[in-house]
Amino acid sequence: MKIIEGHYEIEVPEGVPVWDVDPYDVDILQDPDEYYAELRSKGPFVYIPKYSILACGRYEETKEVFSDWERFISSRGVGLQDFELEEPWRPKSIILEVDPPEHSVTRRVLARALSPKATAALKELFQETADRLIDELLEKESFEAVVELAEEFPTTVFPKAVGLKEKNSRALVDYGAMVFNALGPDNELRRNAMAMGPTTVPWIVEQCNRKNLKPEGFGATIFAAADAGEINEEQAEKLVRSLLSAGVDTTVTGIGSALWCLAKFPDQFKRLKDDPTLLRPAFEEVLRFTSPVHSFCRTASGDTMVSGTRIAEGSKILCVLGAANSDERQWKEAEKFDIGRRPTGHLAMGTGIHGCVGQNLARAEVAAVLTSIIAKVEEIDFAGEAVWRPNNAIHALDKLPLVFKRA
């Protein structure tokens, strides 16, 4: 059988309509909207030729094949590479890329670490953190709102949470790109971040051992569990690195989509401005209309049927999670951002068991900045054009020149 992009080649299922679209194109990263309406409009599945996958962006549909694990799993790689053929570019994450019974090891030990309790305990950081920024913001005429609030903040909190002795704010953006850039095909996208791994890897690798973590933070309990024999001492460095790799870009992506909605919507941050117990389904609003991680794949464990579709075991198919949180038979009124809507169900963070297992630590560090402007800016104005990164895998903000004006 012919391998394309790391997989196997598929026959078209019966009934799915062919588009020759190639959904890694430049332009439909930076501008997804009309390939999402495009997408759900063709019918629960398309087969895309250029790369032999299914792909789905209705939102019944892709919530059911990328939550249910045992027909649909995640152990063959979440990109388009199907591990069962090829090796993956690192040893391959014992949380994201696995499915249960080991999935349920090292999610419970990594839930520990992120525990709502741990997290609370992170709020006086986080908080003074985002006010001394945002006081530093508000003294600029403009600034860039990538580089120097999205980036900025989480870079550096999240390695004091994790306890990494040494901070290195670029490392940790690149190592991000890297990551989810490699779940997209062999495209000038994906080969220009695995370019960096030569002066990235190194510096991420070596701060998963535990000599250069600090007696406290995510990391400290991670290898607590090691000693309590609960998981080795190679699974801890790698629950470390999971850490590292998808602890910050999507954090980052965050907090700059929420600005990007906030500046675009003025009526939805004055409303918010006037009841700030509409700070959480504002942030869940941001996560459904931007969706951050916008696509991740699944594998076919075996032959079955979604919706009438026929699906061939090792077919991989791509979850439009982009398309699906902006689904109008899910969401009435879908194209609008209305910090109102509380879009409980929003495939943003995942679901089921493979739902974002530090989600509530994310949702913390956006709450500490919003909490902050709310209460320091008055008005949030572009200074310039915004322009998103094209990423195989997240969509997210390269550049966001903004204002603040002082409250």
Given for the second form:
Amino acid sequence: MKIIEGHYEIEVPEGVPVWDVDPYDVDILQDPDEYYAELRSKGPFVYIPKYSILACGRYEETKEVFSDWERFISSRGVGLQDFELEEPWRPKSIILEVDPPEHSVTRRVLARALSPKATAALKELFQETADRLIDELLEKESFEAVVELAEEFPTTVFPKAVGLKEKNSRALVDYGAMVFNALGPDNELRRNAMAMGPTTVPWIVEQCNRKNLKPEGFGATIFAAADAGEINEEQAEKLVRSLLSAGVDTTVTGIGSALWCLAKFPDQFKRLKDDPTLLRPAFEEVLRFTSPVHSFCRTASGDTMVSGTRIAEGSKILCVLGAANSDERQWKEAEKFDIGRRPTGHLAMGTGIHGCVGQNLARAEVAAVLTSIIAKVEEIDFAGEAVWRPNNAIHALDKLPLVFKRA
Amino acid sequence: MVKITFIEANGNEITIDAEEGNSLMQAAVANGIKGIVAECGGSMMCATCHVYVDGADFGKLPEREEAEDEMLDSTACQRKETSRLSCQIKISTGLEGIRVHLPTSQY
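Target state, the form predicted in complex with the partner chain; input state, the form predicted alone:
Following is the full complex, with the preceding chain placed first.
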């Protein structure tokens, strides 16, 4: 059988439309809404010949494929590569790229390290940092919000939360870009990201060692599990690596996208200022509306059926979370940004056993930034054009020039 | 359908018909029960679908898994003996008529 992008070529399942599209085309990655709509309109699944994969974008099927860990596994990689056929670019993740029962052990350790209780303990640190940052930005005529706020905030608080002894914001941001671009095909984005390896990976690997972690923080909780015999030393190091992989780029994106939404929809910002209890649901709506992780893959563990479509063992299925989060079948007036919506069940953080294990941290970080903005900022305006940065798995802003008007 | 009664923190009672096989959290969200937030959508990650099952009904539920037990330490309102995460309670006919108390807040 022929291998395409690291997985076996599959036949077009009966009744599934063939769509000659490249989901990793730079124009689509920057402005995906039309692609999302067309994907949904074609049916529950499409076959994409360029990569010989299936893709789904309707809410129901996307949720089913994305969350049914028995039929649609993660251990063969959540990108286009099938780890049964090819070695991944780094030793595979023992949380993202494994299935139960191994997954249950590591998941529990990370869930403990990143529990709502653990993140609530950081509330003061987050709020002080956010207040100071927003005060600084209010002094400026305008600012570049991706660098000066969306990146600055997480790269300030995250190393402290983990207990890193060294600060290297660039390495954290670049490593995230590598991890997520690696999920796509062998395109320019992936190659450029991989080229950052020599300057990024050694530092990351070094920080995962117990000796480079402070006695307090998420890292320490993970190594405590090693001391208790729940996991071994190597597993602990790999779980710290997972924190560093997925803990920065994603929150950078969440904060950037939240700012973009509030600048773009001033009526919703006003509504939030008038009723700050909408803060948490407002962020859920930002997640639904912008889908920071736009797509991840699963691999069929055996021959199976979804909504009448036959799926063969080994098929790679691109779960287009951004499309599912804007599906009218699930979300009334899906194209509308409505902070009062309470969109429980959106797929931005995934759902089920592989649901984002750092989501409490993400929410706590964003809540601190938004709390500060609600209190101190009267108006958020664009100071130039917002530009989205293409990435094979993340839909994030590249540039966001903003002006804050003092309250 | 299985009848479930939610008792809000202010004493107000709401009875819903819940579909078998769904989780109690899903049934609550589908019926607009405001006291259930369920930010993580059922991944047992956020502890914002916390409920106190009525003492008379608590024994009708299967025991908690260890992971749920651990997550219950993170609830916004004090954990009690009858605390559960509603995303981990599967609706079955055996739960007909159970009463579930909602905490004053979920975060």
